[in-house]
Structures are given as C-alpha cells and as structure tokens.
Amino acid sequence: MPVLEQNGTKVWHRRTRSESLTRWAVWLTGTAIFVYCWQKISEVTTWFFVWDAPRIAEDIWTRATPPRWEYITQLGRPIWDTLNIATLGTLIALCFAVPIAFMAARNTTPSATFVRPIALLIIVSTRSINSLIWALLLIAVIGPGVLAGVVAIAIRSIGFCAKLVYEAIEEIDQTQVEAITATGASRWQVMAYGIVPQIAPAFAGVAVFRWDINIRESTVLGLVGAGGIGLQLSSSLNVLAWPQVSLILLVILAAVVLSEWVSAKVREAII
C-alpha cells in the first residue's frame, strides 16, 4: 500500500506498519515456543542412544538379511488371516455407516435436534479412537484373536465411512430428489431412487479406500494380539530372529502394494 513520505513521494510497501509488527510478533513468539519445546524434549532424551543409531541400525540390517526364505511356508495362514480381518472389518463397517451418514445428513435425517447429533457423536467417537486402541480394548472383552481385530477395524472404520457418505449425501443435487417427490413417490422411493443413485459413486471410492487403509491397519493388530501377520512379527521381535521380521516385513508391504494396486483399479473403474 502507498505510504506518503516527506518529501511528497509515494513509496509502496507490501504491508503496513501494524501488520509487519504483527507477523514478525508471530514469527518470535513461534520461535521461542520451538526453542522451549526443543529445550524440555533434550532434557528427556538419551542422546547417547541416538548417536549410537547408526551402528545399531547396520547390525540389525546385517543380522536381517538375507530372509530366511524357507519361513515363507508359514506366513500363508496369517496374511490371508489379515486380508479376511480387513476385507470383513470394512464390510461390516459399511452396514453400520450407511444408516448412521442418513441419519447425520442434513437433507435425510429424521430428526435434526435428536438423531442428527446422536448420528455425528457415534461418528466422532468411533473416528477418535485408533484401531490398536480399539484392539487392545477388544482383546480384554472378547480375549484374543482375529474377532477382536476384525471388530476393533469395523468400529474404527464406522466413523470414516460414515463422514464421508453423510458429507456426500448432504452435496446431492436437490432438484432430482424434488421432481421425483413431484410425482407422490414415498420417502423410501425418493431415497432408492432420488439419492442413492447419486453417491453410488462416492459411496463405492469410500468403500474401497477405507479397505485399502484397512489392510495396512490390520497388519500390526497382530502385535497386540488381534491375529494376522502381526502376530507372526511380534513372535519373531521377541526371539530375535531378524532373517524372518525381514521377510515378513517383505510379505507386508507385498500385500500392501498389491491392496494399493487393486483399490487404484477400482477406483478408476468406478470414476
């Protein structure tokens, strides 16, 4: 903005007076929080340990590799273990987001004071709340397992789905949904034919990107004892025995890559 200077001459500066105190106030009282916080995290830390990280790092990758290759024969049983815990997880999560996304959506809710706060509680509650919580809890309840981490994936998957779906049905375009009650339909037949039809797509995507987050989530479950590949990794920290971590750590992202792989698929075959 132009500032008159003494001798008549406008000069333009990018800001004014106030606002560059207050940036440069921002950017100090910033710094001096980093300073802090860096301060009380140095008290706390062994740094001996972290200067000795690289040597410790070589000797594990000495002692990790090669695979043991043979061990492979053993992993078949748990990763499919952890497909079916994400693959039934999502499924289930899916039952339970739907109705809760039409009940905490605006234009679909049957109440907007009573259900719709009910509807957006569960859908924080089950989002706030990692899987390996909900495993550890799950565990306790039900005792170990792979049903423990199939529900533990379907209660944390709930929220996702359900945000997602509920934000979509909310952007539906309105003037299908009234021209299809123009001509009587029920509420049942406005929603079958009204909105479904129009977040089928996003419903779809929503599906298959909170299975592909559900096969990575579903691998570590099992260190804390909610069955698949987990539990076959935990077993193998606690020995030690590194040439089998790296291959399982193999097998893992294999999965994973192959997850990723398909969801892309559907994904551009849906949009």
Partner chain sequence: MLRLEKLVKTYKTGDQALKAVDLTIPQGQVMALIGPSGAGKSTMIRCINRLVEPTSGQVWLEDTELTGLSSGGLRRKRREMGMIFQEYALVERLTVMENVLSGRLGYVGFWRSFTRRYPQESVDEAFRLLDRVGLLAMADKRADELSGGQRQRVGICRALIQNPKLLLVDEPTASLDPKTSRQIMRLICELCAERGLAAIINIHDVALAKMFVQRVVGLRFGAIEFDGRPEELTPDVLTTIYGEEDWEATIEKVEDDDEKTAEAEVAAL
The other form holds:
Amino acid sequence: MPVLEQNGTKVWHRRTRSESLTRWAVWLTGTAIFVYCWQKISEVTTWFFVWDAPRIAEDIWTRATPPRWEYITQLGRPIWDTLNIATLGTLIALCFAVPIAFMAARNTTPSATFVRPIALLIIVSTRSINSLIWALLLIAVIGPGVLAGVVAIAIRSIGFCAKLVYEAIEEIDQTQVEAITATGASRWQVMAYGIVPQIAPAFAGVAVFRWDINIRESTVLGLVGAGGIGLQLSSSLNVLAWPQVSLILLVILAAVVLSEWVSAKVREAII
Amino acid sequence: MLRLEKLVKTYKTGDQALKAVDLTIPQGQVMALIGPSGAGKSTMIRCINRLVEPTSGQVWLEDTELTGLSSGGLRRKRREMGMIFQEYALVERLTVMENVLSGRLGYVGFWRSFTRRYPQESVDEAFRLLDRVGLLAMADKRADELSGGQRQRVGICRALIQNPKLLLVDEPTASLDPKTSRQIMRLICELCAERGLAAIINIHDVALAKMFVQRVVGLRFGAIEFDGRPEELTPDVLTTIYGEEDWEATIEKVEDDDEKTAEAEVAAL
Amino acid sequence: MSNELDAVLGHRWKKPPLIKRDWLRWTIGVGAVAYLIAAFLTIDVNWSRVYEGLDRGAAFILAFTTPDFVSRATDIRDGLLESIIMTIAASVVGIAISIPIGLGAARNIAPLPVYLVCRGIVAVSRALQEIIVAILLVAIFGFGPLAGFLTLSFATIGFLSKLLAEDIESMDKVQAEAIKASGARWLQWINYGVQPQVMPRLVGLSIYRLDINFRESAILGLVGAGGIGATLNTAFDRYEYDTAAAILILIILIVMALEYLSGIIRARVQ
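Now show me the form predicted in complex with its partner chain; what you just gave was the form predicted alone.
Zooming out: every chain and molecule, the one shown earlier first.
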C-alpha cells in the first residue's frame, strides 16, 4: 500500500516501507561491491605513473605528430591482407553458420534432444571467445600468418552469424512451408522453396553486418602475429616509432569508417 | 474417390479435434465443409494430406490408404491433392511464376527445382494456368506485390499445376472482400467442373457456400452434424451446427446480379 | 487463348535476375570471382608448418576433455578475479558517464553545441577498438588493471550513449510534452517524461554491456592491461594446452551465466 497512515493523516509514498528498504539494501550492496572493486584496482596501481600520466601523454603526442605520411607506401600489402582476412573469414564462417543455424532452430532441427544442444554449444562457445584469443591459439597450432587470421575470424564469426540466422529461421511464416510441403516436395525442396527465400534478407543483413565487424577485428589481429595491418602496428610500437603508429591508427580509423559506410549502404539496398 | 473411415485426431493438449469421422466423396463432387471455429474443419483437411498426422482411422484416396504410407509414398500421393490456403501461403519473396511452378516440386528432382530448370511442359502449363486466371502479365512480379485476390489466384494455379484429382481448400475467402470472395469461389468451382475435380472447401460463409456447391457437410465439435444438399440447410440445421441465432437473413438467396460483370473482371485482371 | 499466351508458350522460362542490368551483373560477378582468386593466391601458407601443427591442434582439442584447473590454480583465480573486478568497476563508471552523454547526444532534448560534442565523443569511442585504446592507455598509465578499467569504461560510453540517444530520439513525444506542459523544470522533465520511457531498455543494454565487457576483459591482458588474458597468453606460450582449455572453459561458463542472468533481468524489467 503506497498510502500510509502517519499521526492520523494519510501520506502518499511512492513505495511501501519494505520496498524502499529492499531498494536501499540493493543500492548499498551495489556501492559496496563497486568500492571493493575500485580498491582492488588501486592497490595494484602504481599511482606515481598515474600522476605522471599527463606529461607522458603530452610526450607521446609530440612524438606522434605529425604522422610519417611516406610510410603509407609500405602499408599497401598489409591493408590488402586485412581486407582478405575479414572477407574470407566472413565467407568461411557463413558456410558453417548456415547448417549450424538450421540444426539450432527449433522448427528445422533434425533432433531437439541431441543435435540442437550441440549446435547451441558450438554457437555459445565460438561467440564467447574473442577473435584475438582464437588467433593466439591458431598461431600456436598452425604458425603465424594470414591463414591463422582468416581461421580465427571465421571461428569467431560462426557463432555470431548462426545465432542471428537461427533466430530468423524460428520467426518464419510456417504456412508458406506448409504450402510447399502440401505439393509433395521433398525435405530439401521444402527448405529451398519454403524456408530459404524467407530468411534470405536476414541472412544478407547478417553477412554484411558481420563483415563490417570483422574489418575492425582484423585490423588488430596482427598484434598477436596473425597478419594484416596489426603486424605493422605491433612492430612500430616495439621500436617506439610513434609517427608510424599514428599513421597506422589513422589508416585503421579510415578503414573502420569506410567499412561501416559500405555495410550501411549495402543493407539499405537489401532492405 | 476419397473415403475417410473413423478418422480421429487428438492433439497433445488432449483436445479431440475429430471424433471418428466417416465421409465419402465421389469423383467430381465439390463439397463445402461448414461449422463454427474450432469445429475441426482445418484439422480434417490437414489430416487428409497428413500435414497433421491423424491419431487413428484411415484415409483412402482411390485405392491407396494414406495414413500408413512411408514419406516417399506420401509425397507421391500429395501430388494428387492440391491445397489452397486461407492466407494464400505464397512464398512471398519468390516470383509469381516460381510460386506456380512450385506446384511441380513433387515431380522434379532437387537440382532441377533448385536451378529452376523445369520441363517445358510444366512451364507451358504454368503459363496457360496464369492466362486462365488472368495473371499472365504478372508472371515475373514478386508475390508480395500482388493484391489479395490476385495472390489467391496464384495459389489456385499452384494447386492445379500439380494435376490433382482432389482439391483441399482451406477458407479460401476468409481474407478477401465480399466481391473478390465470390469471384474466387466461382473460379474454383468452374475449374473443378472443367477438370472434373473433387474438392473439399472449408468455408464459414454459409451464404457463399450455398451459391456454388453441390453438397454441404456441417461439422460441430469434430463430428458430422449435417450432410446434404445446400437447399436442405434450414435454420434448424444451422442452429444445430452453430447454435441459436436468427438464420433467415443468412439463408435468403443472395442475388447473383454481377455474374456477367464479375466474369469480365476476372478476364481483364 | 490470348495473344500474350501464344507469345510465351513453348519458350523457355528463366527466373528474372536479381540485378536487372546485364553489364552490372557481369561486372559484379566477374569482379567477385577475380577478387576471391587474388585473395586466395596472396595468402602465404607454410603448408609444412601447418602439417606439423596438426598434431598440436589435436592435442589442444583433446585438452578440452582433460582441462587442468589445478596446476596454475592461483594464477587462474587471480586473473579471473581481476577480470571480473575490472568488468564491474568499468561497467558502473561507464554507465554512469554514458547517461549524461546519451542525453546530450539525443537531438530532441539537447541543444546543438552539446549534441555535436557528445556525438563526437561517441564517434571516437566507437571507432577505436578496445585493444588499441588499451595499448595507448598502458603506454600512458603503466601496466595493470587501471588501464584495462579505463579502456572498458571508455568503450562502454561509446556503446551505451549511442543506443541510449537513439532510444530517446525515438521515444513517444506526447508523454514528454504532457510533463513539460505541467510546468516541470528540465531535470524534472527528464525524470518524469523521459526516464520512465527509456529505463527498461537502458537496464537491458547495461546488462548486455556488462557481458561484452567481461569478454573484452579477457583479451586486455595480452597488452598488459590486466585480467585473465595474461595468464592465457602464458599458457599458450608454454604450450600448456590443458591450462588454456581450463581458462577457456571458465570464460565460456561465465559468459553463459551472464547471458542467462541478463535474459532473466531483461524479462523482468520489460
């Protein structure tokens, strides 16, 4: 009851007493957790460096400007590699994501008790782990280079694409599928005529969206040795060549903005 | 031609949609299935081509029993039963022509259907059917660009190109305006007459049903309450099927004034 | 039989192509194929190295069946704890800062200069990836979780402010106007007219961002910004696949738990 009696007069409160108490308790615990976290962080921080930070930042800034523009001639191949990592990785991921999505969607899965949980497990585990970690792992297995980057991007994208596609499959109009089934079509024909046309727009949207994200991610894969422009970034950082670093960052920024623009245009054209 | 014997459907929820229905439909008969919502009309139609698996009972199409068929055998028999749906159920992102040709899916292999290389006879037949329903010019339009009445005509073509012996028609006019509804019903009945097809038309517009069909079956709570000629549908009969209501207005003969104009429109569209 | 029908009978039928103009369709098709060939050819693959690695790959997959939580238990525990601490602190601070910036980046409630500044902050934060920000912050603030905490806070601002601003821009104007008409001040107006409309989505997005922050915190250690990433990197370097598998399994479990939790919370607030 939000209306309480106090000294004989009725007073309106937004919440009852126990409600406000719980609210206070939640806020208090939340604040306590935050304070604890902050203390833990500050314990292991060398505050001397932090107070010195403005000076260091200024120092880096003066070293990094102006960018070394002529270095761009050496970035052609890395940029090409970065583009390939993102594009090929996306394509490979889509090839795997589609069958997994069909296995994970409730209305198309061959077996809800065996196949679906496995498909969902693949989706969640590939999605939870960042592509940099996949890249680290693949470098340990197949050696550094563009291939490791392509595969890392592909693995990471499988779960993401499969999740969005299987949600689209679960939302299709079932009567269209019924109509195709009623003509005497086989299981595969029902899929090709009844389901695929319905999810095609969603699929194209997901592909372009993920490609955009993958361009971003592939620019930094080189930091762990998986090819692309990140390799140049990492080697420039190692020798503290700040003018090169700033140029590479500008190039990455341009790539990110450009890919976002392309994907927005393509999505507009599809929908 | 089609014979249902003791057909029962009980859903997992325990609802008994069909209670031991017996029904025989001879060659070339157009039959309307009426009854209140939830009477089991849709379930019955879907049990015949096993879009819904019947719980027990038998369905005989000519000399074949359908409920015991394997999936391959069922597909071959489904080709002989064309189905027309309430919300048209066209694949909206495919073209009109692809939708019509999808009726031939049971006759062609996967790769031919996937690459859209249908045999020339099928393509010609599709064009002939589209011309018959007045949609030839729309062949390469996408299905979602069409109006309701046009979509239902495409749905009819898709059912007919299967070269069926029987049409299963589920509420063909429920999403259409009154005039288009009559045009569509007339078209279905004319085509059945031309090709000597039997049809089960599941419909809730009693007046419309009476105008076009030779036989009416009334379903209530999954059991047949009435089976007879349209003229025999008296207010008493309707009360047993649907419950108490003033039926005189519904039964009143609807003037079929726009017969000629409607005909012209169908041809012009 | 009509004339149009005569014209089409006996002719082959082809599905109308997606792209109507012939030359454009061919250019795109040929271009795509040429690109793919060029892309494949320029991947330098050291096949003997890959072949050698297959054994290690198999060893790693097998390691998932026998993950080793024990031998580096302290490292794993400290790393995970640090990741979680960074995640929570950064989410709280990030969300707190995103709310005013989100308000400022919504064109329908903020004046133009404020709008431009806030949109600028959002754009910068979204364009820079976490790992690059982390590198710069580590260079400035030194190694440790403080750099990671700042990185995640910064990334949260870009993500949350943008979505919050879009939400405010698409809110129901009538409700907000009704509050304004009652003579409310700006803050009262935000509190009564805007907040109730965007609150459920803000809570949902915040939880979602917490989830993302945790995933991202796992990689920050690679560049020295604290968290489980450093432990993981060491495990890979030493080819201790069973320890690496254990860490990955823990990350996946925590992410799953967070997703489950966010599902429950989002269902409750909406």
